[in-house]
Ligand SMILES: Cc1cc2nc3c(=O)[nH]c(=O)nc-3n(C[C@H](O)[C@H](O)[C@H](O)COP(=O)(O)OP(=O)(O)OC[C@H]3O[C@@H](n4cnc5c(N)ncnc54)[C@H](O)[C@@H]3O)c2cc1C
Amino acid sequence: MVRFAERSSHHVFLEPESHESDWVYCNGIATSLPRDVQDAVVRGMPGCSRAHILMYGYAVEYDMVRPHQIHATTMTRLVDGLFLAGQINGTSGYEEAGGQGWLAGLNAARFATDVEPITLGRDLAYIGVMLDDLVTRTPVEPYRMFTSRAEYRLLLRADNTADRLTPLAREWGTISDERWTRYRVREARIEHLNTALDAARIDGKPLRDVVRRPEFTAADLARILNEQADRALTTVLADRQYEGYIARQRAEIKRQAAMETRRIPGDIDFHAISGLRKEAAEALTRFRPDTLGQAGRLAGVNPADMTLLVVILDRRRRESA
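Kindly supply the structure of this chain on its own, in the form predicted together with this ligand.
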């Protein structure tokens, strides 16, 4: 027993596969143990003592690149112009592969036409969180993009995806004119709703204060403003209800922004920096982070190492000026 050794029971969901057969999928037994062990496990479950296994569990093995071998653009460090996406980068999942595939395709096209590659910030998109994790953390198991991995979850909401990414997608040339037009309509509607909300009062109180109550719903807002409870209205309400927390997250992002994107020259010899701890120099040499933001998230690099790194970068900048 390796995982959950302390537990005395484990749930397995028996899911009928079809109306036409008596096949049952045992959801919850991920295993590649030998067949006789799998037989014993299945037959040991209540109600399954006479079950036959039609397809045994098996392991899928594949090679992967390590985090220090790719950039957050998905381009390999070793071969310029070679972009990798999906399981080969250590992830598991359709969405994970799809997200990286989109970025890899876009950056490959940009590379081929001599345009700067793009990366997405952790505060902008889950794809950004995923790529940043992939280049700064050595995975101990296949990486899955859980929402809990994002520190700015209040900004990365499903309802505001279009607002976060459509203007950028327009710039990158990855959306149609039709989609852009639809976005501009949404943008105008959000502005209209915000103006109406700010102007409205209810029982003498400003509506913008009233909407902050957690029990206040989109239907309430629609009724009061005499508007449709559409997606734009949901976003406007969410932005108002989380306003305080969102402001705090934005302030934090702003505080870190300069550090986040400041580039680390590729030729720095970290071992030659006096005062830098050996563990930090090793992590930095191994991962070769492109930015200070990435460097700060490496295991083995602490805030004191970061302070020293900033001093060294400042000195280099002064010397080359």
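Positions refer to the first chain, counted from 1. Just so it is clear, the model here is predicted, and its values are computed rather than measured. C-alpha atoms forming the largest set that superposes within 1.5 Å between two forms make up the rigid core. Compared with the form predicted on its own:
- Remark: with the core as the superposition reference, the CA shift of residue 268 between the two forms reaches 2 Å or more.
- The Cα position of residue 289 differs by 2 Å or more between the two forms after fitting on the rigid core.
- Residue displacement note: residue 308 has its CA displaced by at least 2 Å between the two forms (rigid core superposed).
We have the form predicted together with this ligand; now please give the form predicted on its own.
Left out here are the partners and the other molecules; the chain alone remains.
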């Protein structure tokens, strides 16, 4: 009614809850209106004139910290040792809260023992993407971790999660010896498959070239190598088929890494930079990013603004040399 006032109709999907009951879920009615209004809405739909609502819609209001009030470690900027996770950080969803809770718990333990807190990069985990978004982007609605938010999706695949995060989890002390042993077995398996793939030929052609064909499947690779089509083999095939794109993303990550470590002086007056858009100057002044990498991810700062900022920083460095 508010966002789509110009429309004369709205789709609602009636979905059976289970085979064991006659409950029906009205998918499309997300509301916190009074009960009598909800009754009228449901009974006004075709075929639902005698329907009874067994569980009314509701809403929960809650306060949240703003993006410039927390670090990507989940610790607040104002109170050292206070870590926040979940809806208070502006997120919506169980998975989002669970991911933040894991990071907040880990960093709280590290803080209590005087160990440096950790952050996850956008190229390393979806938790890293989420936390980076939460501290650099002003939300207009509760945050959900959609895969489309990640620019390095080819690296953040479900099949290679263990390879990306298990060694780090071992270092941080968050996995068991049993889990670590299983990972080492998988690691050796992947190394064996890659060695076999590089040595194999099919119809006189190197297999490493043949596997890049889009029609080539994990079953094909298992048959040619006389290996089991397991999860490790699936990962090896995906790495080879997307090898060119993955190399391109890794090159971009390497380029961005330089931006992540290049610091922005705390005394710089962004409003005094000639040519910098007002929106960008205001965002940079409000968030006071520590590095160029953080600055480039702020809402309101575009690539042209970043180019100008790099030029200004280079000039300041030359003048101070």
